[in-house]
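In structure tokens, one chain follows: the form predicted alone.
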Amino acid sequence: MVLLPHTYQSAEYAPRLAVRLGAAYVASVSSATLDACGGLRFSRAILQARLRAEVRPKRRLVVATVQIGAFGGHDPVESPERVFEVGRPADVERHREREILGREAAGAGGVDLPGAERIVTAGRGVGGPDEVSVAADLASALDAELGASRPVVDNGWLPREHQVGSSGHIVAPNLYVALGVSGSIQHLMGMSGSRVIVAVNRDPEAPIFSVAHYGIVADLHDVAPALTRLLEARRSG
């Protein structure tokens, strides 16, 4: 198996990869598993992320790219003892099929989602661009990213770049604290590999209840900034 990150240029180059290697291809996984046979099953958004597809491939070798942040980091493994280099073919300056005039980094304005080991994220619950600043000072005493559901982004409360879903970025953080958020798929899509969810929220029967590990049925007003209180308070004492 050939495991690629899910990116614009892997998107290009991948298919090309399983065609002149004989395999089979799996664009943008998020989860794998074993079925009762032993063979491998990806899951995948189809439909705009509106649906999620089991796919069993029928061939062994297989070329696939994978959502990032749909995994989890583990504890880093010891280096192999054989590494080597492959080389490019000679001839690859030669034919290339496009020129690259030049690279930019993208301005996320620090924002470093899929790499965050902490992220709260601010639902429509929160009420309005004003009260997203209750999300923001809970992240800044967890040492947090702050993340967004698309419709906070919509309204443009926060910029696209804290979207967390399968329409932005796809997260599996240690803690993912959600303020507000009802819970659709998209958004579960993007989050639901993280290792401890809380999920504050007035409605009992909000999706995102579903996948959260801590479920508190509050006002979000009342409890992030009382658990903003204490963890201040922790960190002065």
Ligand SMILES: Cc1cc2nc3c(=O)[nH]c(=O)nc-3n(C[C@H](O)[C@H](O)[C@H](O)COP(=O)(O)OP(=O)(O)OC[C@H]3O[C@@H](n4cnc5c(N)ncnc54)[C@H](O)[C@@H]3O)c2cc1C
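Show the same protein again, this time as the form predicted together with this ligand rather than the form predicted alone.
Lone chain follows.
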């Protein structure tokens, strides 16, 4: 078995490695077990983390990538049995059919999400560009920064610098309020370290509830304005 972390680097080449080795391939696994006969079983999220699948490799050799954060760290093993030194293949310098020209920041902005004490995040469930205001209003009533899930950014409802998740900001505020966010792995990677997590979602089975300390199963368009009104009433009262 060959195990790799499911990073944006290794997940790019890992399936190629499986093909080249004639191995089975399983991506982004969150656990692995052995059955009574010594057969491997991997567990992984499917359908945007709404369900889980148990997957059995049918080949002797397996390449698998492991979801980041799925396994707790272990103390390093004292002396590894064998360490292989791998040299650079001789022909690697000849012709590059794929060449890295450089790296750059994807574009920063004036939002201080990583430094925020409180964040209110708009998910795709807010419904559209004009409805993002329900999240923005609650954010201002809570003195919070405004976050966004990726589809909200991809659809142009909020600029990229608001994005929370594996390809956006990694945040760990005191309070994180997710409005209409389903709770995909990529989103959770960006915010599951928050101290208090509140989720408002009308789907009781939304995976965001598995990390939420407080979950409200309801329409966010009813609950978020009600919260905003209460907070504003207190402020002026």
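Rigid core: the largest C-alpha set superposing within 1.5 Å between the two forms. None of the values given here were measured: they were computed from a predicted structure. Positions refer to the first chain, counted from 1.
Participant: Using a superposition on the rigid core, decide whether the Cα position of N174 changes by 2 angstroms or more between these two forms.
Facilitator: The answer is no, as the C-alpha of N174 shifts between these two forms by less than 2 Å after core alignment.
Participant: For I216, is the CA shift between these two forms at least 2 Å following rigid-core superposition?
Facilitator: No, shifts by less than 2 Å.
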